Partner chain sequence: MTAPLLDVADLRFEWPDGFALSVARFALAAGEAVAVVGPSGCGKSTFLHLAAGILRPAAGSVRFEGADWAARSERERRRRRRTRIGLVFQEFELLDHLDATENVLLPHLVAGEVDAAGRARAAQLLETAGIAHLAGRKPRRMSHGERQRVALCRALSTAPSLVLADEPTGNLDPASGERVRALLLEGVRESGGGLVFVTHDRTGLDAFDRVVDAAEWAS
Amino acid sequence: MIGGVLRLAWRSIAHYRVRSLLLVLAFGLVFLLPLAVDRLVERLGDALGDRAASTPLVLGARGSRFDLVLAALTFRGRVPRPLPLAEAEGLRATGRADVVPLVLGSSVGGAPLVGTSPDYLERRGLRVARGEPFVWLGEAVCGSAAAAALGVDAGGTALTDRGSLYDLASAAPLRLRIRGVLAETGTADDHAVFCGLETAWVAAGLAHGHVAAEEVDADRRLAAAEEEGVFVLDASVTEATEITPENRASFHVHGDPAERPVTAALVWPDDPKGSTILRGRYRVHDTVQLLVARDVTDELLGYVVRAKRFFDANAVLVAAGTGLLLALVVLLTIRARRRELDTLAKIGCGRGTIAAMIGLEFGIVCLAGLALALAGAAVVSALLSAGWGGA
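Show the structure of the chain whose sequence appears above, on its own, in the form predicted alone.
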């Protein structure tokens, strides 16, 4: 009995294929938005929560705490004011925490370039799957997703992105030597390129290299200045920079080393007592803030959940409207198929069988639309998660 009704319903769907396809697409679009929002909020909460839980404290200049923590955890966005390196070194000097500075702002083929120390790889449990960790100036390692997107592997090279095509004062692209590729972790680290602090400063235009005097003796017009027998090339003739073993020692950052800018610093206190003391120390600081990463991400996710309630309410109204339209479609379908239904009744189909057939038709269509929406929500969530850098 049930098999026969199901067969009739399927034959009807196949016969009215255009109508059925339109209904599947309509239901898919109706279900897509709430399902996609639910999936995105869930993935965002899990990613940020896990990331924040593994990063107890974040040090940075006073300003937006959301911008600071998101930049430190996901390497996305911009922090308005940098933090002097001396602040991070001063916190490390207390002996109460392990401090890992981060220099952000540059990118390689769209992937964020993260200047940090080798301690970052150890703290995050990042393992080099191919090649070796970065050691020297101009060297870097790629996250697994970044390496795939850039099409590079251990032993290759990659150019940093110029800040702006129309900004003539922006730093020239720096050619990085990719020493290794990290194992996949499913976090923002997969989508980033990691290098030393000095390399990140060179990429940002805060450091440059000198060439020996004999290299410009033939045309001294290329020299902008002379420092102790060493000529400094005019920036207008430097289209790209590559750090080699021969010129590595000539690269340096001008100015006070203590004032070198870092975007943020990740802080791992030695014990709960040290965490409490450090947080109290920076609570009244005028220019620097020390934030509990989990508290900030929880607050941010609270705002996200509140916004989600609006989408949920909207989805309920849309679903109600869709239900009314579905009822109208059913009534119009019954009227349009009156002759067909009368024929089924005359050959022995009861009213219950006919009603079950029509119900199965629209049930199958609704389930197909729901399946389409689930697939679409998964695709949207994956794409946007990749756009956030795994967060």
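Here we have the form predicted alone; I need the corresponding form predicted together with its partner chain.
What follows is just the one chain, with no partners and no other molecules.
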């Protein structure tokens, strides 16, 4: 009997296609938001959890622990204050942990530029799929998604982004030489561009090189002024925007090397004892904090889950309202198709069969709406999670 009733229900759905389509869309939209939020939170939890689990400790300047850990794990967001490089070097000098500093803040075509040491690639298990790892100043390797977005491959070049179009004092864009492209990992690393610490400082304007004065046309006035033996150069002496083997030696950082800023440092203790000792040491530190990444992400996800409950409660109310509207549609449909249903009853169709037919009709529509919502939620969560570089 089910086959015949299913056929009748399907024929009715196809015949009243506009009504059916509207109902499918209505159900799809009602279920889309809670399902998308659910998938997104799940993806966020998985991505952050896995990332945090593979990053035991994060060192950074005191301030928001969430900002620090998120920046260190996903390369997004900002930390309020940088960490002096000497702090990271000091921690490494204890001999209790491996320390990998990160310099963030610059970007390449929207992809975060991550200044770090080659150890980072090894620690994260990142494999160079094409080309070579970065070695020299001005060289970089791209994550797989970043390379695709930038349209570059090993051997190509990419320009860093200028901070602000109207900020004339900001660092000029730096042309990076892309030495290689990393294999896809499904993490935030896919969306980033990696280079050495010094290269990141150049991109941020903290280090720079000069075109040698003797190479400039002698007719041009290079020295705009001379005060107490110090030459103030004319503006025509420009900063180099590309690091080449010829000008590499001219690049330098002014100031104390120990004070060079890093955004954070990833810390892999040698053993649990070392971890405990290091955490104890920084617990009372005035300017620096050492955080257990997993604890911070768990706390953050706890807030996210609490916020999600509001969405869930809202979804329940909306679903209840939609259910009532569906009941109204069913009642109106029965009324509009009274003659058809009477005919079925007259020729010997049972009330149960008629109810099954109507139920199947609306059940199929609801399932189609749910399928639409599931597909939409998968697409939305994939798009959004790609946006924040997770999963």
